[in-house]
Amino acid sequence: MLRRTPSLVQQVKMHLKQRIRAAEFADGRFPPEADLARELGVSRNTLRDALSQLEAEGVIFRRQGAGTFVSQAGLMVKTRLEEIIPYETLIRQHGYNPTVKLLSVRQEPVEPEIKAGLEAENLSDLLVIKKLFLAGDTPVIFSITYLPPHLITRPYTPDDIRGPIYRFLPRFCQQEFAYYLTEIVPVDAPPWLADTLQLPSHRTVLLAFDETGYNQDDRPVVRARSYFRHDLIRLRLVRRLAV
């Protein structure tokens, strides 16, 4: 897997994105795009790009007429739901130092609703994954992953599940992982949750991901379901009006 260079407009992004971390544009102001886009020797469409993205990050907003500015909210969201990362990445956005523990890896028995959602109902058992995430020395998310075991198609060791899943999948599987689809649910946690977590005993509900995850196919190839400490991990996105 080489890298290629960064598409330009992803360069752009991320050059203001550093000029706005360096409050360059104190008044919060941006150039004209004209002016910015011969100043970084791009088109007027891919700065325009660039800005379309950023606002949709909620970095900048636009306003016809008047000018592109520096967001304030903006700058508070420490996350992104529409974007997948990986949970360690998330913790340290949050500013606790991540730590990954693999708890378990098998091949068990799982329920067939899990199984129906992956296409495998003539499977008798699924590779099962469990990890926990620390922030610091607190436990803040804790995932089971579900993978059919006949995808594999390398040797693989611990280490290699230790990262996310969709870094596994084409590495492991020579499947390109496309997106997940994700159900947000809150749970109160079972005793078993609980004890993983290590919650107080006043803490006991929490958020959760149920994801399916599609391959560049479309055909779903993992699921997953993590739970959220959410007092301590923020789950916010930013919202627009559907046009």
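Right, the form predicted together with the DNA is done; let's see the coordinates for the form predicted on its own.
Shown next is a single chain and nothing more.
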């Protein structure tokens, strides 16, 4: 039975996702809603809300009079682009053992465009954090994070900064992270980036996220650029007709 929490619908959704990935539903078919709700110890309304979210994500589909089924196309979506998850989890979902290397953490000058995006034009330097994520022994993601140093209110260790920045912000900056505004762009990797990610000579174009993170007051608090080896890390989504 699942514990009741304020996010019970989300809890049910994630539980069902785990069972889908484990192929626990025979022939990809869900039990009747009444039986499944009883098994999970939740109301049918809660279950229906969770199923509606899974359907909107393309994970399941429903046939009138036939029931609810796992979407085979949805199973190919390892990570939903609108969800923020640690890159280690993304790598693990692709079947690799993830590790992260903290390459450098230091204050340094940055481009005016980065400062402007953080409303920090008056600052001379920003804290620049560079990380390399590996799948096994192969580099697959390189990230650069930019943070106004005056936001940091308490000492931190390399282990603290090695994790996701959205977890660092509330603990060490007293900033409640709300969301990322992300632009997805193709990048022709310069030599230094091609070397860092050990790109094959015939693959120099990368997929990149150019992101601005906002706090709960809708103010920009962090900028980030992440570069993906999309020959190893595939980012898919299910698109539907607009209603």
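We call the rigid core the largest set of C-alpha positions that still match within 1.5 Å between the two forms. Residue numbers count along the first chain shown, from 1. In this text the structure is predicted, and so the values were computed from the model without any measurement.
Can a Cα shift of no less than 2 Å be assigned to A224 between these two forms, given superposition on the rigid core?
A224 C-alpha, core-superposed: shift of less than 2 Å.
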